[in-house]
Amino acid sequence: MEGRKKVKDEVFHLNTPLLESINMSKRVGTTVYLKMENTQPSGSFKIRGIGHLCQQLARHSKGVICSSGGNAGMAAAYAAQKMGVPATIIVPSSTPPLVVQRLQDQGATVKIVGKVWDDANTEALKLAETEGLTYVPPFDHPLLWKGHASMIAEVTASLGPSVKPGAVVVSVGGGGLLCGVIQGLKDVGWTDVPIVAMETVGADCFNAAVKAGKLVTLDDITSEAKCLGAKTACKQVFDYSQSSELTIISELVTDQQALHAIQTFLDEERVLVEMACGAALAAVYSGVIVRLQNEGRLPALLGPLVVIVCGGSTINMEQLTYLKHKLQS
């Protein structure tokens, strides 16, 4: 019991450096603070939810099981390899080689299931109902937006009491990173800063949300960008959209920039990050921050904009060069 009850007070996710970007900065006319959530030990922000969602469920679990094409799972693993619980992680088949490979170094039994991670989340389900395991969902659940609240109240710290963002960037898949986000801005009185919520072509399910005025399943998975591959965005992140005391714009970008941004952010800030994390990236690096205050969407003098680099496993220079030809052709 000893080890166990060591594990209670043990948190899984780092608190990470908030990096100022001298050629973002350039690009749009105001400083640039990047949240750096790659440097996790799972490769992504998702560590901070999943690891909170973990302690709070699975600490007497048999195993927890997981539907990822990667970041989710990989977190899911490291916390249950922390927590000396088995991981199960059940993945769509258009995940890379390379997850599954890491999945199971981190110790999880992985099964490939379906074509898109909706069919992976369907069997993970069924799994946890009759093996009696502990279901880990990557995006939907109060407490994993409470942990990823935390990277806002750690940019609190690492910005000073005189500071406030004249604006956050984020990625949206499902919306578990977006609703961590405004939990957060919540937590620590910024309401009244606005949220850009980046999605690339053919994974929107939220914009698509913002424009019908109603959640949407999209048909297909058909960008690149398969960790923002949810086909439904979860319903807490429409009900935020819809809310009059939040400003939260909707943008979207084409895979072919979001490979620019990851490329330019590997060329002038030595990090490779993984096309779900360029969508955010190409924020600043296809200009939509300067066009939103072009068009009178944010102000025109712009406080500091913070970044939120969700990071990503699903990543290699072998992947890098394969959307490079597949993208640029």
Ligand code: PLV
Contents of the next structure:
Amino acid sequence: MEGRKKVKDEVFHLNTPLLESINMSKRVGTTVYLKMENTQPSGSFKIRGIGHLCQQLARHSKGVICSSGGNAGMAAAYAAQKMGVPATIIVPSSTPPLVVQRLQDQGATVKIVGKVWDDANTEALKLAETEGLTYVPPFDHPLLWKGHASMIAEVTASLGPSVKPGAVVVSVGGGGLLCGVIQGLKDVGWTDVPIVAMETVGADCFNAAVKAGKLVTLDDITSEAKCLGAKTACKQVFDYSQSSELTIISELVTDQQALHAIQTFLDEERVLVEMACGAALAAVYSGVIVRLQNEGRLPALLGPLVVIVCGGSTINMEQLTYLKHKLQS
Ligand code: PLV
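Could the form predicted in complex with the ligand be given as well, to go with the form predicted alone?
Let us now look at the entire complex, which starts with that chain.
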């Protein structure tokens, strides 16, 4: 540990590129822009919110503790290392060993507790209390949403004043990314832009809540998109889904479609992302956007589509091979 560092007002995230995808645009018949959050230093968008939260809450902390499927942990470990604060990350056994290694390489202490994120979170809350550590939630906190909102401000700046998105596509786990995107859209006056909220079957707590008209706790996480694997969505994202001001379209894809999406993205865009991100990409590759247009739920003449490429560190070639073997055999 290098000791506490001067970090006042330091921003930990990068301004990421907004890339036009020729191949995706061809598929949906409108320009598709990719917000490349995979290029963040921690490997995903999470550093925006978690960096902001750590700045606000952890400056004088004796240590941070974060429960995570992997990516929130990577962001917390990165921010903590920058701040000279120790980080403990609790992950469930479903988090691949490659992420445990990456977390350790980022200087964090890693504990594996329980089968799914909810189990790891119970332990993190307990340790925060008993050890006096600063709890860093992966998706349910206003400071996270405020940090995530910065990505929409960047999209606005990249598109320029005369261009407005026809829709924004995001993946949903516990709903923190979606809350941040909504806050960002509100900040720039784009509340009329529809949002397509993507989950995989088996990690679909938001879709279940939307269908039930109330928050639902899933029995288990059966999807391989483990970083979407919160059993219950946060209350704020559910409240947004009930708001008549916003259009949030909740859609599901299978694990096979998410996997197909990450493989196609690798082939066509030369970028490897994890299954949680594959859910959003599958909105294009599996024809969800075109179907929504045919159903009249998105305009037939759609403005530019912005896809949040949320990224993720729970993938490498070995993990991709494992997923192919598991899901395609
Ligand atoms: N992952 C959280 C929660 O896991 C985590 O601990 O890392 N895309 C990626 C790559 C993610 O890692 C996550 C969340 C999401 C999307 C969904 O974001 P959320 O939870 O804010 O809706 C259990």
